[in-house]
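The data below hold one chain only, encoded as structure tokens and taken in the form predicted alone.
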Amino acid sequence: MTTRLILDVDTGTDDAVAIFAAACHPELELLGVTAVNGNVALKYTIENTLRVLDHIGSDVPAFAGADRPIVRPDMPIPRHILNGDDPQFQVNELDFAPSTTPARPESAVRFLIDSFMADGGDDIVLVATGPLTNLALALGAEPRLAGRIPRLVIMGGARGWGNVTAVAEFNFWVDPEAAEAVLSAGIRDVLILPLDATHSAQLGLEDCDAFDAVGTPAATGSAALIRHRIQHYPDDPAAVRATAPVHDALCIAALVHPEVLTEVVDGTVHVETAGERTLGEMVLDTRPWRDEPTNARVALRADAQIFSRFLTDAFRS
């Protein structure tokens, strides 16, 4: 069976092989791509996604959404500050070709409420890998939007670790009260795809070489993007050397291979809005004892060998 999805992104490196991905794979239809300010600003998220989109020859639409958290004017360190020391980790503009197809003139939001608010809706799923600022105003423009949403995908946090903070994930600390809205909202399927599961299927240069040989461009492309990451990892403590981590397109694979996904724990799961130094960490509570109900499924570990098959099953379509 066809799993049809949307995809709601802040087009970076990984965000873009998890496009390809989603775009390629028989399995898999992809309706939509939403772009939200993140990786970068929103002028590039949304340039890149149609960059990426154009690379492949894809005419899956792609929507502009919110160029700023739902609460603060910016993100809590700005990003000249953040990615001072490494400018080239997420450059602005991807190197594709700059794009021809114009994005779509409904906002992000409005295509995700009507897209699940629709007759027939009750079947997609939404998978987000970055900030959740779009989701969360659209479910504060439609309070019914969270009971269409028949399944979430997220890619955000960690437990008890970060990559941006001693203890903050990006996308969760970009948006914080974005994430903590969404999560209780009330989506009857969550699954969260945090650092931990990311970075325990991490892909090297033997995969990327795998993929230059299938050859289409979908997959060259990838495997320079993935490259580029490789570059810009060697100092990351968690990182295996001459790998690194494709957080977004993990969840992609998760719609097809779920046994990708080797540990996955039932929880309830906040985010940190307010603390001086959590801010925008994931707070999982497994004890049995706990007064609130279960809300996420969260992925602890996952499979890199499957991951990697996946993309190339993917690729070569």
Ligand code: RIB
The other form holds:
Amino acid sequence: MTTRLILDVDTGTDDAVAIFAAACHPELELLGVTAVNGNVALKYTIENTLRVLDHIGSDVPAFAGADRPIVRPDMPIPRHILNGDDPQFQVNELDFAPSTTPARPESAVRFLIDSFMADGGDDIVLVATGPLTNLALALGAEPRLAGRIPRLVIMGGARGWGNVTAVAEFNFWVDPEAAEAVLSAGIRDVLILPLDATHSAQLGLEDCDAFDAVGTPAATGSAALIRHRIQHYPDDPAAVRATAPVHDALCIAALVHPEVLTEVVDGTVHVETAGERTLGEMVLDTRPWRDEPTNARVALRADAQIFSRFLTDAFRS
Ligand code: RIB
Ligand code: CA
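Alright, leaving the form predicted alone aside, put up the form predicted in complex with this ligand.
The next block holds the full complex; its first chain is the one shown before.
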């Protein structure tokens, strides 16, 4: 059975691998890609998205969305300060040929609303791998939208340590108000893949070699992106080999192989919007006696071998 999906991205190296996998896997039908401010500014996330689609000759439409968080003027701290340490980790433009296909003229928010509100739109899975600004704006503009989205898969948050602050993961930190609005909207099936899951299923150089051996544009393109991530990923003293998480692509693997997620808990999830030191923190409440209803399933561990095999299968197609 084919799963129809829309991807909301801030492309980004790992978003790019997610797009390749979603566009290529035979059990997935990618209906559209919406871009948002995040890893890099919107003008680059949309251009990178178009480059990735062009690289594999895909005619999947791409739409530009929000160029800033819904409340904050830029991000909680300016982008150039955030990326000061290693400006090469997130390059503005991915190393693929400049796009030749333009973005669609409609906004990402319009596309999201129209897609899910259309007849038959309520079987589309939404996968969000960037800050949740586009979706929060769409939910605000169309109150019926939350009830029309059957399944939402989010890369965001951390139960353990964060990757921007001690407790905050990037996507939730960039637009915490949007993340909180999305998680409070009443979407019925929400699956969150936080850093705990993505860091437990890192890919290594041997995975890149395997993708190169597949030889398709998606495979070799992903191998190059993942090698870049490995080269620039901060050293983990516990690591025994050169690896890096490919966060966003794990969301796509979970659509086809739910068993890639080896530990998943039910909980009530909020995102901190006011803390002086905890802005953007994912607060996951799993207490059996909590008085708020469960609003998400949260993956805490994943299997790197299943993930890698999934990508190989996707890139072969
Ligand atoms: O924290 C990881 C997330 O932040 C990924 O989605 C990555 O692409 C960046 O957006
Ligand atoms: Ca991303």
